[in-house]
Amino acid sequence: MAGRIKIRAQKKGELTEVKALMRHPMETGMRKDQAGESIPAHFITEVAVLHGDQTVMQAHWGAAVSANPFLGVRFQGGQAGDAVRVVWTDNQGGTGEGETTIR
């Protein structure tokens, strides 16, 4: 499952602010469907923000994060026109990636 990410990066003074909205079901494995069968766990386990080739933020998530999670990060540096990427991996081997340029 290649997940979609809406991402925006904006220079604010000396900081760059990155906002990302990731489309993902983030199932805990604790819910049941209408037939009473368990819905398998399916959630993002790792997410990273990269400025060029440098990782500026990396996190390990679990099942407690809501569906379609929003991520906001600020980091020092970055210039207008630089590339910023957000990438994630989930517990089923799926990945998602979004890229934008700093405004």
Given for the second form:
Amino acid sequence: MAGRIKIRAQKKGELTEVKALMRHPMETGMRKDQAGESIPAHFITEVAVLHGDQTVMQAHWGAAVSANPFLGVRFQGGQAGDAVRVVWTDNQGGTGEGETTIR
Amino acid sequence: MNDTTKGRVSRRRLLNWAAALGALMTLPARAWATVSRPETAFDATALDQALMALGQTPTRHEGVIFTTPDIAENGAVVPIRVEVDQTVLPNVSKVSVLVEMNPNPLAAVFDIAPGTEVYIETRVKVAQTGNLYAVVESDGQLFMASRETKVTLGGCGG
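Show the same protein again, this time as the form predicted together with the partner chain rather than the form predicted alone.
Expanding to the full complex; the earlier chain stays at the top.
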């Protein structure tokens, strides 16, 4: 299961502003379905934002990050046309990836 | 099953681990040391426990700029923003977000590379009215800010 990420990177003065929207249920493992069965935990555990091959930020997440997570970060040194990537892995071994160029 | 298999890792679990590890390996070479996941802090079920597991009790500091809504109509999606006044809190390497009333208070830990602005926006679940905490590590010391968010609809409902 590879999730797509909506991602935008925009240069604002010295800084590059990255906004990413991931598609993911972010199940806590504490909810039950209509039949009363527990819904297994399923959430993104690791996220990284990369500028070219440099990691600008890496995050560890718990299940308390909202479903379909949004992430906004800012970094220095980006130039228009540079590649920016966001990648994630979840607790069930799933991965997601999105790439864009700075504009 | 005889006794010799007890305590061993099952084939299925091993395969799962291998798959997860493989997924992580596909991440490109990192520009700075990877910080391992703070499992103990994530597993903590009380705020104090989680804060202790992050290293030390943080000091309140007005250089931590934490923005949350005063009232959240939907606790499942509460937008938050953490910034830092870098003139008073330089060299921030880590930002953690905690939600006091959640079953596991620690929601997220962000490792920030040198040169990255200390500016994090995301959305978290908040189970019920209570305090949210932003903890930052600056020059190895922990500092925090807290904000109360009133929740009119909890973040754990189905």
